[in-house]
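Only one chain is shown below, in structure tokens, and it's the form predicted on its own.
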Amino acid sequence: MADTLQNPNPNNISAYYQTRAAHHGVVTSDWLAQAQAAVGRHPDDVLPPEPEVKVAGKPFSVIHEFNNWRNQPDLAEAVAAIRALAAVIRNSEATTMMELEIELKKASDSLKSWDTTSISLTAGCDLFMRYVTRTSALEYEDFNSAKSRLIERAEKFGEISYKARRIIAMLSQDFIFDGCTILVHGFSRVVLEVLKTAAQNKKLFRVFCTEGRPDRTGLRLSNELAKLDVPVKLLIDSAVAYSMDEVDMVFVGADGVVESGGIINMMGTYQIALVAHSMDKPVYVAAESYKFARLYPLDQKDMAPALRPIDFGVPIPSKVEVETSARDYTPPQYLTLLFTDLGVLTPSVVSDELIQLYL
């Protein structure tokens, strides 16, 4: 079961987890429930059909299943991992709960080793294991009943995970007002969903997109916004401070939300937050709760490196050292609110949510 295939695309980061109605954020549980109910009625939230992954004569492969789910349009990497782990339970030939849990653990470890730099992939696998297998009641059921219960939980976990982006988009709408200017950094699918929902709600706003070096993902986001007829202006990354006085709020995604309430995100997020903080501009983070990770970085170098090649367009002498880190850490004091599928949270309560998620 433990596949050892290497990740052919280590740069793809995205992901998720389960919704808790009880939360300690700045919104009421009624508001969160209304958002969840609205998402439940949304036509875009129908889960994509399950891919066909069985090949005659070949054993089940969790990596193969994972890669098939990853090919679904707009499906987050962590959600693909969750669906793959659910398939492990369905395809398991184990005869005891202990054997099944061992298979799940091996499959989870295989997925996490597929991309060791992906925070959301690791957190999604860990949360799946916690949510699906945690209960003593399963020990008192016959194996077939217990397995059916696990499959039911796994499917529910995957469905909730898939809807997270829509819930976040619904919760964020009251913070976007007519006539505002929003600065975004790089490409985030959840931030795009927030802006897309605001446009569908006929809100009038404009967006400043940073170029998003080193991979220029801001170009992709600006193109998507242009398709929605949202007024958009593309900035080079070094023009953030120059343009900040025109900005009303900053919206960023996150590769991971850490125990301190800070975030790990693409390179440049930290300096944008510093500039925004110095000019009293709110910094909002949109992140699914599967990105809540049990990490506590103390500084920029206190986390696993995620390196990406940088093309400067001209030859670089071999004696010149190039910084290739692709992400940085933004401390919680520079963030205003986090929009999550758990509710709208202040950075100071993230540690409480992490405790609840991993209990």
The other form holds:
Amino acid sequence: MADTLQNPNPNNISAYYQTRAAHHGVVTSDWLAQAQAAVGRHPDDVLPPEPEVKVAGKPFSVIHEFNNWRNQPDLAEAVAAIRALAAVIRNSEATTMMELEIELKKASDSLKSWDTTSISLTAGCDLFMRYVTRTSALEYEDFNSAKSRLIERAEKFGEISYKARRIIAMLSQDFIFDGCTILVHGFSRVVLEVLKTAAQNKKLFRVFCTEGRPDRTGLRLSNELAKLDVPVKLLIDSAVAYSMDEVDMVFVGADGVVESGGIINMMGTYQIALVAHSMDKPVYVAAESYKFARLYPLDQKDMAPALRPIDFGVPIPSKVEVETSARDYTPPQYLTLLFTDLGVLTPSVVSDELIQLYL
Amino acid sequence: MEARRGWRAVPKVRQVGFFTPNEPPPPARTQSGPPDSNSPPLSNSPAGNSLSPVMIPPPRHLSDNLAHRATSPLPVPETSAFRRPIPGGDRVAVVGSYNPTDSMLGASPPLTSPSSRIGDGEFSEESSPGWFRRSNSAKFASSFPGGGFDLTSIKSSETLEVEVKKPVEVPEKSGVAGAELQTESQSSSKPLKAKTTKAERRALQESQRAAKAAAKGEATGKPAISSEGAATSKPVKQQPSRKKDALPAATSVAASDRKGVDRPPEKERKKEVPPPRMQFDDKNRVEKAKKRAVVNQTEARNRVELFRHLPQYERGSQLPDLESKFFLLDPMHPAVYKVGLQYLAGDISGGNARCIAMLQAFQEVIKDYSTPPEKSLTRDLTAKVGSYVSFLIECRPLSMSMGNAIRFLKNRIAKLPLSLSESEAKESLCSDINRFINEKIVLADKVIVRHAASKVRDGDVLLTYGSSCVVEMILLYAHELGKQFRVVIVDSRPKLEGQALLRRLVAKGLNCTYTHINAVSYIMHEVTRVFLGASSVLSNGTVYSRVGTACVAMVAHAFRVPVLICCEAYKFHERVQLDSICSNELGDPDAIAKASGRMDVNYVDNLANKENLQLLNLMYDATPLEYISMIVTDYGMIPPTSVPVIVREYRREHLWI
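Alternate state requested, the form predicted together with the partner chain (shown: the form predicted on its own):
Every component of the complex follows; first up is the chain already shown.
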């Protein structure tokens, strides 16, 4: 990814969505085995080995660091960002809090500009910066201990984020009843956790998975669910309205939760939410609280564009335009509840939380 | 409407809606209590019922007699401290009339009775049975219920007073009042017994009232203090009236009806809630208020029934009258007087402009202020401010922004450390005012402009209604940033405020389209964003703004066009309003009867005095939150559901700082 370091988005292609596709898209099994071997991944492994400090030859680059972290499929984007920032602190040569803050601000800005489409990245950076400025205000200890406290906090953030998934899974158990049919869209690790926990609690339910083109995340998800012995049915994206009658609830994750209470998620979520709303089916969103962002889109085009090339399998004539946006915005009136680690919230509470957090 | 109140034995029926006021009232129903003639409130308004059309009738069991409500008489002790009458029944503001702990003008735009709690305090001093908690009447909260308070047993010191009360009341208050009253009445006396005592008391009250009316004629101008401290009924009643007498408050009318009956516990519970505004339904109260008013205003004739609770005066005579009195109004500060005249003439309009003008006038007041001997600066200054505010209200009812600013000022005055010398205190207050204007208005506007301009994209067609200073700033800023967009200005009669905005924008080089509000649904299909200003945003997300805003927002919603409200956070209020009727401002009805520049459009000229033609010129309306996509404030872009969060987080903690 060295070339992308200098020129982040040459074609406006969203690195965030590329990564997600790489993580959760359909892969061949031997590639998967290879990748697993390479990464040495364990789902519960929260503390992967310490990244080596770059020795002199190669200057420390926060983006490089971030990409290292981000490439782990099980790690949330925001956590990767915060780990990268923690690495910045560790490698920093600043001697005062102000200097450190300035360095961090620079690093955080470069991370954000490197991928403007990733909301959780931005939100994670903002959260950490907010924590840093708050801590530095209580400067009663010497610099080194403050520094180590920040690093410690960053490490803990990873655990918090992981625990967040557990909390959300627990909160949503009450909403899954025996014999229910759940429609899932996109591959969200949080939603997967929810369903896993439900299966472990011996609940009887079945899942409808949308195919999720162009990433075909649905295939991957159905794979995982089949391993849990949960009855899964795959639907093509167009079959959602057709099957909505049999569905009891819709479960989606979120790439970002915006100030209005709406969510930004994989392309297709808005469609499903509209259909569900018109048929009076509840739409539940499972999102960690660090995904709350201070954005406020007024319509679909009001966000930074996040494009992702689509491979149709056949060549497309050049005169034909393709809509390649990877995500859409679902307004709050189509969402029923949000499950977060702060509790089960209605969409209007998101702004309340954001105001308390950021103001 | 009548059917709803059929259960009540009250004979007066109020017809709501559009009808000829000269119709004879429906035949009185048989009553179980004293005859109608004995009931003061009911006998006074020939054509109108005392019930406000939007009121919820109180529980049945309270209606033994004519409409009355029982009140529990717990005086509020702390207010008594402020009831110091000012000698010489002149029109200077009385300290006692305003309760400094309570924002007088809380947020009520049309008018707030400055004396909302006066009655309580007074009576507590007098140790008379408690009265009206919320008498808005500047005069006297209780005594003669021009609004129907039943002074009944001044003599008896029973704690439970059942009062005849004009049933004009806020619904929730009446509900609670009713319930509370009810329990209290039952606990203290049996209904039957209460009935007879009520009747007796009413008769007594009637006679006292007559006597008082006679005495009042000569008593005007006499210091009220004479009766202070006396526990006798008459002096007690007269004294508050004297005190209030001194108040130039036009707002003292009728509100007492509404609140008078509430109890102290309720009042304490609602301590943080600004007092409800005064209602102008009751003729008696209006007359009384007029006597004490600085501005001589005559009630407009042919008022629309539904809006009887709002003040409306004949235009044209006020300004010359005030101008002629310029050198006579000794207690009034010239800066305040000037601002009042400007409001009356319409030279200053718009929430921010009015607020800034008022605050700057108050700065002058503070600079010229010197504490009279043996008085405390905080109390005296608060009272002075209160009187000036009531003068301003007479000129033009307050906007919410002004109400909030006044609350801030009073709060700062009250929080002055006692150790400061007078000049230090004055300086600190002046700098507080400067800081308020700077932070809450000037800087806030800059932040709003920056946020909102980020929502303007190239190729946009932006629609705005009327003339809002913040929206104008946004459009100019976005234009400076180089964004390519065009503007549609929607305007409406009679004010035609959009024309001035149009001139200014065109002068700066923006592409503008100008249209009348009739065509808003015609033009809406090409619009991509709607930017609107607001006079205030209430806690349930309702936007209170220039009349016509709701219409524009509704059409935009129907066309799925996002509506952005741009409003500084100091204009937020914790009030909740469900419709545009319960609180509004009435403008000059002649303005809608005439078209400027067209002398031939004079169809209504000779009809102005006919009784079956009523002209209604509303100034504000309420836009529900379903039509609003986002509110841009200095705290960022928030959904309309988050207004109470801002109010909660930033009012109490920072108290306007």
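Under this definition, the rigid core comprises the largest set of C-alpha atoms superposing within 1.5 Å between the forms. Positions refer to the first chain, counted from 1. Source: prediction; values computed, not measured.
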Exceeds or equals 2 Å, Cα of Glu93 between these two forms, core fit: yes
If the core is used for the superposition, what shift in Å does the C-alpha of Phe66 show between these two forms? 3.1
